[in-house]
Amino acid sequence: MSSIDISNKEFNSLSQLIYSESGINIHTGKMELLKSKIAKRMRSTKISSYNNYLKYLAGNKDEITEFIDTVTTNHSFFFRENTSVQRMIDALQLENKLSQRTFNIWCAACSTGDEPYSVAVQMLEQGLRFSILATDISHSVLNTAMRGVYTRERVKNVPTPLLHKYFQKGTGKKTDYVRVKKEVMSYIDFKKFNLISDPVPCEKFDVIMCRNVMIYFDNTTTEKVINSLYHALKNGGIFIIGQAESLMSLKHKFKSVKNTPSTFQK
């Protein structure tokens, strides 16, 4: 399994699916980390021939998105870059005073749901009223973000406070574990959705996140997805990216918002 051998035509053929697929753009550099995958997909499938795996991976859209989903890093924690997260509900509630009312939040793409469960939490503390759609182009990382349970590692940023009030502690086998708590859960709804392909919802948003995904992409493929943020959002509207990432060079109309990092505004 570890001698899988790819000639450069079918890397260029594999490459070209991922990204149709998805955006992802995985150059040469990736070969190795192709491969590795390539076996581990093999494994999970229980197919041990290499051109019968092509052949499956080419004619199956969920193995197709299985396989990107060992491709890309799916690295989260909780409260991970926190410092937009809270200038974004800063903004909140100094609108919330002027006008208490729902606010509308969408997590563009949640991996096992780290993102969203801490933008939960701290709106619940701060006393505002919101719903979070959560999405991602897994529906194994969207399984795992539904079921809400984490390794304690993770949630090792969570204030102490906050760990108590929203998380179940674990016991017996899974005293390493936390639970986030039902009355949090109730604040999220998890969708699969593809930002290539699928269209945007057609309810407006107060925020967008999309966070550490269009490191993936190439620029082509970032303008269209963040154009497309764009037209879901409402006028005002706050649409926060990855620190790693940069709207620059980019053809858009976002406006940046001064003093808080990697945050635009419609």
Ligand SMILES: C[S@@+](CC[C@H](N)C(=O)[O-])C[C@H]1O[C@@H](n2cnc3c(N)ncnc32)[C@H](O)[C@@H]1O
The other form holds:
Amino acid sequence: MSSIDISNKEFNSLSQLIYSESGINIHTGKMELLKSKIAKRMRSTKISSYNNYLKYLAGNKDEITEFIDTVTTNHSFFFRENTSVQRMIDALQLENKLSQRTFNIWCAACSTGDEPYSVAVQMLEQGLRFSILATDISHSVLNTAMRGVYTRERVKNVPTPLLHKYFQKGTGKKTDYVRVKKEVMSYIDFKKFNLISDPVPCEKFDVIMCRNVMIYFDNTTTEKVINSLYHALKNGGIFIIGQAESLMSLKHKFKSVKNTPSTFQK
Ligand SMILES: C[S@@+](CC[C@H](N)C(=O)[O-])C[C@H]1O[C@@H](n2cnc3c(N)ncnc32)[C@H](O)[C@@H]1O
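Other form of same protein, the form predicted in complex with the named molecule, not the form predicted on its own:
And the full complex, kicking off with our chain again.
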């Protein structure tokens, strides 16, 4: 635990800052977590006084970004909640039989890239044409995503034939790591994007995945996010959320898809 003392007022203004910048709600139960994150940023910025750090944070956009980076939860892994991905790919295959085309997919809140790479290898395996826009608020996770190097633990759910086909095994000191092959990387465009403040791209998507991030938002923020994502989808397009998330009790225009978990349609 950190030795920093935060008054309720300071906690409130910090959580307000996090909320207004990222939509993430940090309640008082997260006080210790927040303190440890501040201590981490103080070490990185070499600022020894907590008050000086707060002043520095208030006047520095880059530091606000770094700070938000440390408080966001980036947990992800390959083939996470893959049933909805498989069903989405089945739907695209059916559509592809009717008219062959390139499918545009947006992984909003893609974290370290595990999600878009998992989608890409399965799309490639089915011979579908596609491009993926993969975005996140955090530049550090995007850097990891663009590097494409992961521990074997992170890829343990990837079926072995796909692991052999689309990843390179590390050697020597890197034996516990794999690297996503360049061919897979070429289908994905990684970009910084804040779901609560950036305007959605002009292009329309066949699929938007926004999984395991809205769980950190309140209803007001989630409603705003899902409604702007709705506009970024093509008519008939597919919207996928995380298994622990729900659109119940929110105002939206999506139709739920029968027998398909966490999946909606425009
Ligand atoms: C738990 S990860 C989910 C990753 C992936 N979608 C999955 O399901 O495995 C949540 C991600 O949301 C990102 N995030 C948080 N607030 C965001 C915002 N306002 N806009 C865009 N991304 C955000 C975080 O940086 C983090 O990488």
